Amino acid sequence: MIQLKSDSEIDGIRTSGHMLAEMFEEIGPQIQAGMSTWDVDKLFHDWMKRHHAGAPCVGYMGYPAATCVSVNDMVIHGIPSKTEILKDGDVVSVDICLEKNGFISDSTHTYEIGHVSPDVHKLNIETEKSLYLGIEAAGKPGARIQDIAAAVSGHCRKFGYGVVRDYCGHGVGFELHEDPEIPNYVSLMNPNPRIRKGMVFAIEPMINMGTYRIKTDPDGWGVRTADGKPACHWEHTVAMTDSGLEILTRI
């Protein structure tokens, strides 16, 4: 069931989202070659602790870290590790949920480490662009959820990219994952509710350079591209308000 949020509840999620945006702005530039993915997680988790914010990913269904740090062919849910070292040419997505005063926001940024290949850079640029095209579609009068999917997939498929189908965006605010699901591909099998005032959800294109198919690591968390090619992931939490669609995880 979709939970419509009141203005005061959206304000609480907005506060959480702005903190998350501030954290990315401060910590993101510190990510560099030679760091482990565990180091990356610690930078963000320490920031949350200093600012008295919660890390709701810790312990969620047994997940062991505050962030998901996914490198190269890891699409999502990469568990931070002291032995996985970032190197020049890597692409790494950092997916974070932040809780403040009981309200949760969710956002993902993908970082290029040093000098990436032109193909990887283009994948990252176009994935981020598809996120904003999805947000633009969601904000149009009378928009439905699959309008987001059409905008994201329509853009990415122009470049021959694979649009991940097994995972999707979602409602957020009170819990990490709420209704509705926000797929990035169009299907008659998917629900297609109209976007209404009070809806708060995360739009998150997960785009692969090759096939859309994925496989799961033995740890049960890490999700990789089936063909080993790179993936990129971008995400914002948005809310439909009286003034229109607002990006809550951007300052």
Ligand code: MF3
Second form
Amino acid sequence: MIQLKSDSEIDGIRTSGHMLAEMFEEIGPQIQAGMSTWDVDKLFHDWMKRHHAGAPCVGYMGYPAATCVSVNDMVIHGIPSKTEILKDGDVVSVDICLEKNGFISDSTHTYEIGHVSPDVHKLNIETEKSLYLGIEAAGKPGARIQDIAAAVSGHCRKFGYGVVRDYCGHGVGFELHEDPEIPNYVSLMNPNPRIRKGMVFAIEPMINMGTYRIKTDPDGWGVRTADGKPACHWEHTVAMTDSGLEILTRI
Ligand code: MF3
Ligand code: CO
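Since we've got the form predicted alone here, give me the form predicted in complex with the ligand too.
Then the entire complex follows, led off by the chain already shown.
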């Protein structure tokens, strides 16, 4: 069931989302070669503690960290590790949920460490672009959820990229994962609700350089590309309001 949010509830999610955006702005530039993915998680988690924000990923279905830090062929849900050290040329997504006053926002940025290869840089740029195209499609009058997928996958297909099918965006705000699912690929099998005022959801293209197929690590969390090629991931939480679709995780 889709839980529509009132204006004051959207206000609460906006506060959470703006904090998340501010944190990415402040901490993002500090991510560099030589750090472990655990160090990256700690930078963000400490910021959240300092600002009295909750980290709803901690303990979510047993997840052990505040953030997901996914390097190169890791698409999503990389568990931060003290032994995984970032190096020049890596591409790293940091996926974070933040809770403030009971309201949850969700956003992901992908960072390039030092100099990445031109094809990886392009993958990152086009993945971020596909997020904005998805957001634009969602904001058109009368838009439906699958219009997002059409925009995201239509863009990424042009470059031969694989659009991950096994994981989707989602409603968010009261809980980390709410209805509806927001897939990045179009299917007649998927529900296609109209986007209505009060809907708050996370759009999150997960785009692979090669195949769309993925495999799960033995730890039960890490999701990698099946062919070992790199992947990128960008995510914003958005809300449909009287004045249109608003990005809540951007200042
Ligand atoms: N932020 C992730 C998402 O977009 C949530 C990951 S769940 C966790 O769905 F437990 F792995 F953090
Ligand atoms: Co999400």
